[in-house]
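One chain is shown next in C-alpha cells, namely the form predicted alone.
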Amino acid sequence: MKNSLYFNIKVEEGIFEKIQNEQKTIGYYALPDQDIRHLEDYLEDFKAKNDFDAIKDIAIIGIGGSSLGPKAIFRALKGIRDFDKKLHFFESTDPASIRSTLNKIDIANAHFFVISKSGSTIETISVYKYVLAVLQAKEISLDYRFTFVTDDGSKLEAHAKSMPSFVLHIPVNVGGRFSVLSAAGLAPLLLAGVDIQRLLDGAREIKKSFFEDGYIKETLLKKATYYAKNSMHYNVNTLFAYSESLDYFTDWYVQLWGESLGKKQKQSSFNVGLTPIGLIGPKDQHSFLQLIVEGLRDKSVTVLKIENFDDKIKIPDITLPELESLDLMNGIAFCDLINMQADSTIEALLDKKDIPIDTITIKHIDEENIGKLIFYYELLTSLLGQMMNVNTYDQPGVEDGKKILEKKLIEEKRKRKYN
C-alpha cells in the first residue's frame, strides 16, 4: 500500500502520544492483534449443526456499521473470487427492499445473522421479526438458523437464548462503526469464505507500522494535521476510487468519518466536521468531478488506485466507420486505462494547485491490502477526532433522533389501541 502526500505542514505536537493512550480504552485498536480460535470454533459448531453445504445465501440484518463493513469486503473481493455462498443485507426498513432482497434467498436454505450491538436497533429489530414471521409461515425450522450478534448482557441476547441459535459478541470498548473486524463482521464473512485472517494480517502490518514509527505514521500524522488545520476552509472531503468493486468501502468512509467528526467540540458549544463524500472513478469523472474543478474550493481530494487488477482484458483492436480516430485505444488494457483515467485526473487537480490531493495505491484486490485499507482510515479517523476536539466515539445527533421516532411509535401504539 503506496500513499502519496502533497501537503508540507508541521505536525501538532502530542497528538500521536494522544492517540496511544486512547488504546487503553478504545478497543477497536486491538482488533487486529486478536486470536480467532473463538470465531474457528463458531464455524466447527456451525457445521456441526448445520448442513454447510446446503447453505447457499447468509443474510444480514442490520444497519450502519452492523452491515457497511462486511459488506464493503464482500463487494471488493467478489470482484476477483468466486465464492460458494451469497451475503445479503437487510439494512433498510424500505419496504421493497426487504421484499426485493427476501426474494433473492432461498430462504429454505439460508442462515441469518441479527447484528445490533446495544441489542435495540429499531430497523434491526423490526426487520427481524418480519424474517421470522415468515420462516413461521413457511414452517421453517428455527433451530441454528440465526446467529445473533451483539453486546454480551444485552436484552438480544437473552432474547436469542431463548431458542436454539449462536450468539457472539462485539467487545464493549468498540462502536459500531469500528466494529467490521469484530465478530460483527468477521463472523459472515468467514461463513461466506473470506480468509478473515488475512484481513487481520493486514490491518496488523498498518498498525505495527504506525506504532512503531513506520512508513504509515508520518502519512497518517501529516495528512490528518492538515485536514484538521483546514477544516473551516477545506471541510468537504472526497474519496475518489478508482475501482467499481470500491463501490461500497466508499459507502463504509462515509459512515465512518461522518458519524465520528460532525460534532460539538469537547467543553465548547462550537459545531465542526468534515463532509464526506465516496466517488467512482471514471463515471464520477462525468458528475462531481465538474464540480471539484471549477466550484468552490471547499473540497480535498483522496484517489484510490488499484496497481495490478488482475484481469487483462483488452480493448479489440477494431476500427469503426467515422470513430477512426479513436483507434489510439485499439489494444490498451482496461485496467491500464483506469488507471490512465486516474492520473490524468490527479494531475488535472495538481494543476490547479489550490486543491489538495493526496493519492493511495494498493497493490491489488486481496484481504490483505483491504484489512489494510480499513485500518488506515479508522487511524486516519481517530487522529483527526482529537485534532479536532471531538468525542470520535459517541453519536448524540444519531440519538436524539432515535428517542423522536421511539416516541412517535409510542403514540402511534396508543392510537392503535384506541381505534
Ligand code: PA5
Second form
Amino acid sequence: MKNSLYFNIKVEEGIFEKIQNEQKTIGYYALPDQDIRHLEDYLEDFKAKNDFDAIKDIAIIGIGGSSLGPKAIFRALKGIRDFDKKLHFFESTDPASIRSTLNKIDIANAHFFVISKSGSTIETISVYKYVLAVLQAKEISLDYRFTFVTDDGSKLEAHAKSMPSFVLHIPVNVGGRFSVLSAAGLAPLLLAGVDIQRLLDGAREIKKSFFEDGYIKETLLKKATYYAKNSMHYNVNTLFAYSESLDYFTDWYVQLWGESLGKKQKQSSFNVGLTPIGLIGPKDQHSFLQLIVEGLRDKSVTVLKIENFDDKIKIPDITLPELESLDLMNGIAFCDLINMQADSTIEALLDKKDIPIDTITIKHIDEENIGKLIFYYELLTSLLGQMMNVNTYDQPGVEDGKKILEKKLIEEKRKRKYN
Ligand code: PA5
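Return one more block: the form predicted in complex with 5-phosphoarabinonic acid, after the form predicted alone shown previously.
Let's see the whole complex now, leading with the same chain.
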C-alpha cells in the first residue's frame, strides 16, 4: 500500500505518544496480533454440529459497527473470487428489505449470526425475533441455527444459552465500529471462506509500520495533523475509491469517521467534526466531482486506487458510424481506463492548488490489502480523535434518539393494552 500526500505540514508533537498510550485501554489496537485458534475451534465445532457443505446462505443480523465491517470486506472480495457461500445482511427495520433479504435465502439451509455488542439494539433484536418466528412457523430446527456474537455477560448471551447455539465474544474494550477484526467480523467471514489470517496479517503490517517507525507513521501523523489543523476550513473529507467493489468500504469509513469524530470536545462546549463522504469513481465524476472542483473550498480528497485489477477485459476495436472520434479508447483494457480516469481526476484537482489531496494505492484487492486499509483508517481516526480532543470511542449523540424511541414504544404498548 502506498500513500502519497500532496500537501505538507509539520507533525503535531506528542500525539504519537498519546496513541501509544491508548493501546493500554483501547482494545482494537491488539486485534491484528490475536491468535485465531479460538475461531478455528469454532469452525470445527460448527462443522461437527451442522452440515457445513449444505449451508449456502449465511445471514448477519446486526447494525452499524456490527455489520458494516464484514459487509465491506465480503463485498470487496466477492468482486475477485467466487465464494461457495453467500453472506446476507439484515441491517434495517424496513419491512421491504427484511422480506427481500429473506426471500434470497434458503432458510432451511441457512445459518444466522446475531451480532450485537450491547445485546440490546432494537433493530437487531426486532429482526432476530422476526427470523425466529419465520423459522418456527416453518418448523425448521433451531438447533445450532444461530451464532450470537456479543459482549461477555450481555443479556443476549444469557438468551443464547437458552437454546443450542454458538456464542462468541467481542472483547469488552473493543468498540462496535472498531470491531471488524474481532469475532464480530471474522467469524461470519471465516464461515464464508475468507482467509481471516491474511486480513490480520495486512492489518499487522500497518500496525508495525506505524508503531515501529515505518513509513506509515510519518504519513498518518502528517495527514491527521493536516486534517485536524484545517478542520474549520476543510471540514469535509471525501474518500474517492476507484472501484465499485469498495462501495461498502466507503460506508464503513463514513460510520467510523462520523460516529468517532463528530463530538463535543472534551472539557469544552465546542462541537467539532469532519464530515466523511464516500465516493465511487468513475460514477461520481459525473456527479459530486463538480462540487469538489468548483464548489466551496471545504473539502479534502483521498483518491483510492487499485493498481492491478485481475479482470483484463478490453474495449473492443470497433468503429461505430458517426462515433469515429471515440475510437481513441479502442483496445484499452477497462482496468487501465479506470486508472487513467483516477489519474486524470488527481491531476485536475492538483491543478486547482487549493484542494488538499492524497492518494492511496493498493496493489490489488485481496484479504491482506483490505486488512491494511482497515487498520490504516482505524489509526487515522484515533489520531484525529486525539488531535481534535474528542472521545473517539463513545457515541452519546445517538443515545437521545434511542431513549425517545424507547418512550414511544412503551406508550405504544400501553395503548395496545387498552384497545
Ligand atoms: O460503533 C458503534 O458502537 C455503533 O455503531 C454500534 O456498532 C451499533 O449501534 C450497534 O450496536 P450493537 O453492536 O450494540 O448492537
